[in-house]
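Here we start with a single chain on its own, the form predicted on its own, put down as structure tokens.
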Amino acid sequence: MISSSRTQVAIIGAGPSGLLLGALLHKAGIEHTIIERQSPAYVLGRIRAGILEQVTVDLLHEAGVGHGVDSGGTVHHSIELVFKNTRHPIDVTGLTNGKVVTAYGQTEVTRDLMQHRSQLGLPTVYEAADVQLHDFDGKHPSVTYTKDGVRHSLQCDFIAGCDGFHGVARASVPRDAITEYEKVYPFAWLGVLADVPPVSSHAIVYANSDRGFALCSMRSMTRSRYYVQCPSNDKLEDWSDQRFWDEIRRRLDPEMAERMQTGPSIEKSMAPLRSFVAEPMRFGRLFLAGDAAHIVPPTGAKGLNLAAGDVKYLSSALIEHYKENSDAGIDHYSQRALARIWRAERFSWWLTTLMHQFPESGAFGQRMQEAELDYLVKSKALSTSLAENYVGLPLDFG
């Protein structure tokens, strides 16, 4: 026995991208259901990035749950990159005429999203077992899964992949149909969360040395995320805190390293570094957005941002289909996402090229990102290249 229902969007993946274009469509009157196959603890559990463009701070407001970013968020003015133990500011907001990244972390937008959906009453299937799609390449869609023992089919219009990189949408497309572009790089990040206050509460820190990267950021006034560079290799249980605490500063300046706080960890992961995007973006009646069309290192603070550009161009695209009778924006969708994908997977392969330790590289490679970095540093031109690409370009550029 199958119960059957229907809805105009059916979303796949109750993550930040799969949240934010609910709530858009939400906004504009388009009916929608979210279909997730955790549950929202194990959701919210997912320790992720913390750096948002303007573009994704707008795309909140405009959804309506901007209130958590403006009141817990931390603006950030510039970054500061450290080399031959020297630390070296890069004035972002002065090099792009004004613009800001702010501080506020994937955890905190997801629960801001949550929160917005569930006071509004908006259906969501959390635990949805063995979740197909069927007929997206027709004009009659479904979605199919088991909740709580019953099998159930979603009918609908459209279906949007917002489930990651190891989710049902993508791996539903026949392989003939997408191309995968992929890099693996040879190293992982090994990420602390502390109660700790920031090393640098005013920028995210970049640090090369030849003991391998490093990078600051922060949470919040009060909790600090720290990464180091370490073999992909390593295991969690290889690094005690301590060993992580003693590392991180090696790799920093020494005023740095000396007023940094420390503490105990409240979470730590081991994350590898790649580089992907699966072209195109659509299939029919089917739409990926999000981690499950591209994955970027964490380097350039690129991936919630530029699944924000996905769910922006996704939604104008269904409200101009229902609200004034076009398929301009939905023919053109994976085109314009994938101009804009492209360009901050360029910024995060040449970001994470330039401050990691690539093994076959030795002393030769150091010295060659050191000059380089020195080269950054003097240069307006070069300098306002990286600024524009760390706040985000726009969502119409070029």
Ligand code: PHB
Second form
Amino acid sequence: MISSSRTQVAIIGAGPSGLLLGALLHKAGIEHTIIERQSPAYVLGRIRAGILEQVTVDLLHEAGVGHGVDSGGTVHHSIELVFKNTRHPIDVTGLTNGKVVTAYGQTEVTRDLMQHRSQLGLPTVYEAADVQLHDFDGKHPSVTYTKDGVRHSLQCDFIAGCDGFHGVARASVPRDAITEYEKVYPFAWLGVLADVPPVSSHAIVYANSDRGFALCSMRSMTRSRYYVQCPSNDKLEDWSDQRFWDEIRRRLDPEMAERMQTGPSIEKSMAPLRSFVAEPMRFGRLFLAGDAAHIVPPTGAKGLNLAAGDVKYLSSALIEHYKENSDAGIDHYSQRALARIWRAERFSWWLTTLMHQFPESGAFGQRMQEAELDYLVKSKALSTSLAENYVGLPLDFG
Ligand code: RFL
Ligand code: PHB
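Next up, the form predicted in complex with the ligand, please; the one we just looked at was the form predicted on its own.
Every chain and every other molecule in the complex is listed next, the one we just looked at coming first.
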């Protein structure tokens, strides 16, 4: 027995991409269903991004869920670069004619979008097993999945693959129809979340040191998010809280190390660093968006913001299709999104390369990084390039 239903757009994945797409389609009166493999608690338990570009904040407002970021987000006008044990502020707002970024966690963005969906009664199938995509190269695609032991078939006009790097959507595309570009970095990030006031609440701190990279971020005035670069094969058990706090302090400038408050971790995780792009992002009636199509190393804080950009392009394209009877947006989706993605890939790769210890580069590599950082903080041209990419290039950059 198979239970059958129909919608206009089937969205695979209830991460930030899928939820934001759902909210924007609903606002435009387009029917959709989200199908998610995990439970709501599992999705909310993943601690990831922390920095939103203005474009992303604007999209949350457009989707009707801007209240959370307005009340809980912290606006940042600068970032701080640490190298050779000295801290250097970069006046991001001054260098970009007034632009800012906002510290607000992906967990909070996801929670706001989930609450919005449940208030509106929009359909989300959580804990859907064995999700499969069918016939997206023809006019009548569908998605099948098993929920509570019952097999379901959802007929639709379009499928949006918002199911992250390990999802089923990209994997369903024939190998000869897709080209993948990838770089895996020879290290990982160890992240710690702790209920202590952030050492820097007005700016994210990015530190280059001969012991490796470190980053100080925040989730609120009482919750900090910190990272250190570590070998890819390290295990979480290798890192006691004490070892983490000792190590991050060694990578910062002495004043900040002294001021940093420490406490028990409430979450600790390791993330491998990767650059990845799949081309194209449209296959007939299937579209990929967010981490399903691309990954950036987190150094530039671009992953979630890129996902939001894809969703803006895709929702506009689908709205044009249904409301204006035009497929121009659908036809240009992949090209538009990829132009933005490659720019962010370049920025994230550059900042990662500048800030991390590469095992093969040695002392010469360290000196080259320090020389470039020294040039960066003194050169208005280079600081402006960093700042304009950090706040995010406009959606219509070209
Ligand atoms: P997600 O968040 O991975 O969500 C995909 C969803 O799809 C579900 N799924 C399936 N559902 C049905 N069937 C299947 N077969 C499925 N397979 C998977 C999954 O369960 C999941 O719920 O992708 P999405 O929505 O595209 O969002 C992308 C962002 O999560 C990601 O780009 C960011 O977290 C990256 N990132 C950062 N981005 C920023 O913009 N600013 C930051 O400051 C930032 N910091 C970070 C980051 C990522 C990090 N890690 C852990 C990789 C910091 C870190 C440490
Ligand atoms: C975070 O808060 O998790 C964060 C902030 C900035 C980054 C990466 C991650 O570049």
